[in-house]
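Below, in structure tokens: the form predicted on its own, a single chain.
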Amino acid sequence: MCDHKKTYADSKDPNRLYFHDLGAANENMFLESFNQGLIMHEMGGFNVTLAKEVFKIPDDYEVGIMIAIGYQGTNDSLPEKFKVKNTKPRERKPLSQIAFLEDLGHVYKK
């Protein structure tokens, strides 16, 4: 699980990158996971209760994701529906509905 602090160490000023801070660690952590030979899966379906509380995380950390390394399985060790899932190609959305181009102008002064 990766969690980041939403406060400064040094200062206790209110962190405003802390999830920025999060998607680097997790990068980093996935090229070296790949590096290693192991596969990396992040997953934001889990209960962040339930996680602050077993995992004893303090109230002034941010729960943003949690991560299972491993080595990498067969198809056929999978649950049948899991197999169907696994051998279909996959889409990626087209980058016309992730990323947004827009006049910011209007916010920046010239």
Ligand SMILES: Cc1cc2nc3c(=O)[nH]c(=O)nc-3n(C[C@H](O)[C@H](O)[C@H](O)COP(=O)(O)O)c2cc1C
Given for the second form:
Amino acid sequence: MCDHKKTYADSKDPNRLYFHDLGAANENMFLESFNQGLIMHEMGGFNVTLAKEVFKIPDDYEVGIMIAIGYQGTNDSLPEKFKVKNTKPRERKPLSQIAFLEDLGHVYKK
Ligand SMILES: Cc1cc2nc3c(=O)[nH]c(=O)nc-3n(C[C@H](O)[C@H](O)[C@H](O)COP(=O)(O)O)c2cc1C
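So the form predicted on its own is up there; where is the form predicted in complex with the ligand?
Below is the whole assembly, all chains and molecules, this chain first.
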């Protein structure tokens, strides 16, 4: 379970960046898992209320995603519907669809 505290420990003020912190922690887990030969699969599709109850997560924490960590299996062990999908090349969106840049040419002109 990847969750994060919504307030600062000392001042108790709200931490508006808590989801950023969760994302950064998540990414670090990805990198270290890969470093140790493990695979991570994050999932947002689960019952948050039930997860909070089962893992006894305090109200001051926001539940983010559920993460499965393990060793890579073989394609044979997958259910039929995932076998084909798993052998297809992964497709990623081009950067132009997810990053929005201002034309800063005038800033650097002398
Ligand atoms: C925030 C987030 C939530 C996700 N939720 C689910 C989920 O509920 N179930 C699922 O099967 N995959 C979910 N995924 C997708 C997988 O974690 C994974 O990114 C995807 O299968 C692509 O895998 P690949 O990087 O090996 O191509 C989620 C991914 C992200 C980033």
